[in-house]
Structures are given as structure tokens and as C-alpha cells.
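In the form predicted on its own, a lone chain appears below as C-alpha cells.
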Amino acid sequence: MARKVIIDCDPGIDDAAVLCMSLFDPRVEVVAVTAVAGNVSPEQAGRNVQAIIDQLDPPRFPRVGAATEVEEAPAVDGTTLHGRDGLGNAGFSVSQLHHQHPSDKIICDEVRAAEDEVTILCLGPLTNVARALKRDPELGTLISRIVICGGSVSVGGNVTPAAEFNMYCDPVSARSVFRSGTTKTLIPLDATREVALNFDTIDELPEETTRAGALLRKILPFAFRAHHQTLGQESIRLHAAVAYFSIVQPELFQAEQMAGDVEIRGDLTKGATVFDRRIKTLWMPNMDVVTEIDAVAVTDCIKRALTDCGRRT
């Protein structure tokens, strides 16, 4: 039986790759794709979700949630690595959807429709999940699991020396979700940075004659160029794809229970994820944190999934 999944994302090239994989993966049923501000503005995030789904034309269309503004959002985005539009400046055109519902409402509706069956995969800031938990105080007991791509344990940050991007964009919401009584798994930078794709991956993508291939061949080359020009790297990290495979191939991941929180202020530490790792801990464990992965196997899974989504389109 396919696992019901809500993908909460701020597309983002790596998030687009996850949608390519998941919307054609028989192991999951993507019941909703909810947009959140992060890599791009709320409006652009919503357009990107719609554009990706339109380009892929999957066999089952998920519900789509609209992103809303974040209070006191920091002046940071992911356009340097993802392009002005978040999708490698591909310039996909979309028609305006009527009767759009905010992402937090969509999350509440879909969890209520299948209590204890829905996994929420969070690939961007945790704004929508925090708002959903506030909108429906009982929701936390009805979610199967929240899988969070973000934070770090020992490797510092990637947007500041202390903070990972998703946590930094909305630390108040991140803290709210961390402290909530939900079942959670964190996939931190410590794990996702272990998986790298080299430029040869472009040659292995589906042909442009497939819908998935046409999309991926428009956006992934930009990611390689941006990582080379901005970070001096010849490879790219698809952090979101690693988080996705923690759901569908859990045997490739090892996790430990930890007690974690998020710093919401501080000139140097805003958005940092903090874990009580003292010999005698005083905080109660509140999440599973992935500490080890089979990086070779996960890399192979990503490449095969990108190829398979082409075969199915």
C-alpha cells in the first residue's frame, strides 16, 4: 500500500527533482504539494509548484496549497543557487489558479481525511506546518510523522556560520514544530551533505522527449553552474532528495533520539539548531535525528529515481 505524503516545499531545483521522483513513485501517494516561502517569494513558490506539476502531468494530480507571507522574514533567499525564479531561470509560464487555499489549510484537510496515515515531508522552512498545528491543535496527534530536511548537529550552517537555510528563514516556526508533540525525524546537513552528484549525472537524465527529462534538463545544468561559480564545487547536493529517500528507503539511514531546539534570536546564532548532548541530559528527547547514511546507496537511488521518472512520462 502506498504511503500518503504531503510535500511541503519552496521550489528550488532540488525540491523540483523530488517532485519528479515522487509523483511517479508507486511507493508513495502524494496527496498534496504545499508551497512555502524560502528559496523564493511566496508568490513565486506557488507558481513553481504549479509549473512543475503542469510540466510533469502526473497520473494523479495532488492538491496544491498557496504560500503566505512570513512575519519578519530575513532578507535571504536561494536565488543565487536556484535562479531568479527558483527553477534555473527556466521561465515556465502558468495560468493563475482560482480559489486557492493556503497551505496550512490544505495540510489540515489532508491529515484529517486520513488520520494517522499521512507523512509530511518538509523541504523548506517550517512555516506551514507550524501554522497548521496552530490552526488545528489536535492535528499533531493525527500526523503519522513529520520528516524535516534542515538544521545541523555538528557541521554548522550553510547560510550563516551557525544556521542552516530552512531554520534561518523562519526560526520561530521551526522552534514551534520542534517543541510540538508530534512524531518527527530530522535529516540535518550532517547527513544530506554526504551525498553529491557530479556533472556526469546530466548525461544520465531522461531524454528531453519525456516530460520529466525536459524539465530536469532545463533546471539541473543551472545548479551545476551555480555551485561551480558561487561555491567552487564541481558537484551538487540535492538535500531534498536525500530527505525523500529517508521515507522510501529507510533501511539506508540510521537515527538517534535527541532533544533539539532552535535559537530564535542572536546576531550570530539566529536559526541555529541546538541539541542537548551532555552526559546527563536535562532536555527530553523530542525527535529522531539521522546520524548516518549509506551515501553510495542513496546516491544510486537518486540517479535511478531520476531515470525511472522519465520512463513513466
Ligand code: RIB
Second form
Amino acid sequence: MARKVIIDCDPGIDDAAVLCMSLFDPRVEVVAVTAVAGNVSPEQAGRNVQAIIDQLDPPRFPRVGAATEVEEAPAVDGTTLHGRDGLGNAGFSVSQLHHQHPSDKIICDEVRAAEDEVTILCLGPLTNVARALKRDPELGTLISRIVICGGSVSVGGNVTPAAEFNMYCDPVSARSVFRSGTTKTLIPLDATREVALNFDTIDELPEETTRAGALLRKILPFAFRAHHQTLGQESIRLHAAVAYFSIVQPELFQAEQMAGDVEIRGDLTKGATVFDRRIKTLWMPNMDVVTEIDAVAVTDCIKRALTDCGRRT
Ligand code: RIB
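Provide the structure of the form predicted together with the named molecule, given the form predicted on its own shown above.
Following is the full complex, with the preceding chain placed first.
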């Protein structure tokens, strides 16, 4: 039976790639795609989610949630690696922004409609999940699992020396989710950065004549150029895609229970994820953290899934 999933995302090229794969993957039923600010503004995130779904025209349309402003959001620039519009400046048109409810309301509705069955895959900041837990105080006990792409255990940050991007964008919400009594799995930067896609990925993308191919062939070349120009890298990291495969191919991932929290202050450390790994741990374990992945196998899965999504569109 397909696993019910809510994809909470801030597209963003890697998040867009996950939507291309997941919306046609028989292993999952994407019941909702909820936009969150992060790589792009709340408005752009909502437009991008709608534009991607319109472009892909999946067999089952998920509900779409609208992102909302984050109080005291730090100044971040997700556009360097994702383009001014977050999708490689592809300029996708949006037919019309169907009336969108706020993402946190969609999350509450869909979890309530399938208690204990829904996995929430968080590919951006944790703003929406934190707000959903506040909107419905019982929600935490009804979510099957929250899978979080972000944070870091031993490799420092990528947006500051201490903080990973998704945690840094909204550390207060991240702390709130980390401290909630929910079942969580964290896919940290330590794991997601191990999967590097090289340029031959472009040659293996679906044909331009397919809906997924038309989208991927517009956004992924930008990612390669941006990684080369900005980071001096000849490969790209699709962090969100690694997190997605932790759901559909869990056998490729090893995790261990940890006690984690998020720094919400500190000029140098705001957004850092902190784990109690003392010999005598005093903090209560509150999540599973992926510590090992089969990077070669996950890379192959992502490349194959990107190719296959064209066969269904
Ligand atoms: O740190 C990785 C995260 O930052 C990913 O979600 C990617 O979209 C980037 O925004």
C-alpha cells in the first residue's frame, strides 16, 4: 500500500526534483504539497509549488498549501544556487493560484483525515510543522513520522559556519519541532552532502517532450552552473532527494537515536543543531538521526528515478 506523504517544501531546484519523482512514484501517495518560505519568499514558494504541479499534471493532484511569512526571518539568499525565481530562472507560468489555504491548516486537515498514517517530509524550514502543532495541540500524536532534511551533526553548517540552511531560516520553529513529542527522523547535511550528481545526469534526464523532462531540463542545468560558479564544484547536491529516498528506500540508510536541539540565539551559532553525545547523555533522545548511507546506491536511485519520472508524464 502506498505511503501517505505530505511534502513541505521551499522549491528550490532539489525540492522540485523530489516533486517530479514523488508525484509519479507508486510507493507514495502525495496527499498534499505545502509551501514554506526558505530558498524563496513565501509568495514565490507558493507560485513554484503550483507551477510545478501544473507542469507535471500528475495522475492525482495533491492539495496545495500557501506559505506564510516567518517572523524575524534572517536575511538569506537561496537564489544563488536556485535562481531568482527558485527554479533556475525557468520562468514557469502559473495558470492561476487556486484558492490556497495556509500550509499549516492543510497539514492539520490531512493528518486528521488519516490519523497515524501520514509521513510529513520536511524539505525546507520547519515553520509550517511548528505552526500546525500549535494550531492543533493533539496533532503530534497523530503524525506517523516527521522526516526532516536539514541540520548537521559533525560537519558544521552550509549557510553559516555553524548552521545548515533550513534550520537557520527559522530556528525557533526548528527548536519547537525538535522538542515536540513527535516521531522524527533527521537527514542531516552529514548524509545529504555525500550524494553528488555529476553532469552526465543531464544526459539521462527524460526527453524534453515529456512534462517531467521539460521541467528538469530547464532547472537542473542552472544548478550545475550555479554549483560551479558559486562553489567551484563540478557536481550538484540534491539534498531533498536524499531525504526523499530515506522514505522509499530506508534500507539504504542507517540511523541512531539521538537527543537534539536547535540554538535560537548567538551571533555565530544561531540555527546550529546540537546533539548530546556525552558518554553519559543527560538529554532525552528525541529523534532518529541518519548516520550512515549507501551513497553510491542512493545516487543510482536518484538518477534512475529522475529518468523514470519521464516515462509516466
Ligand atoms: O541545506 C540544504 C537545504 O538548503 C536544502 O533544502 C536545499 O533546498 C537548500 O535550500
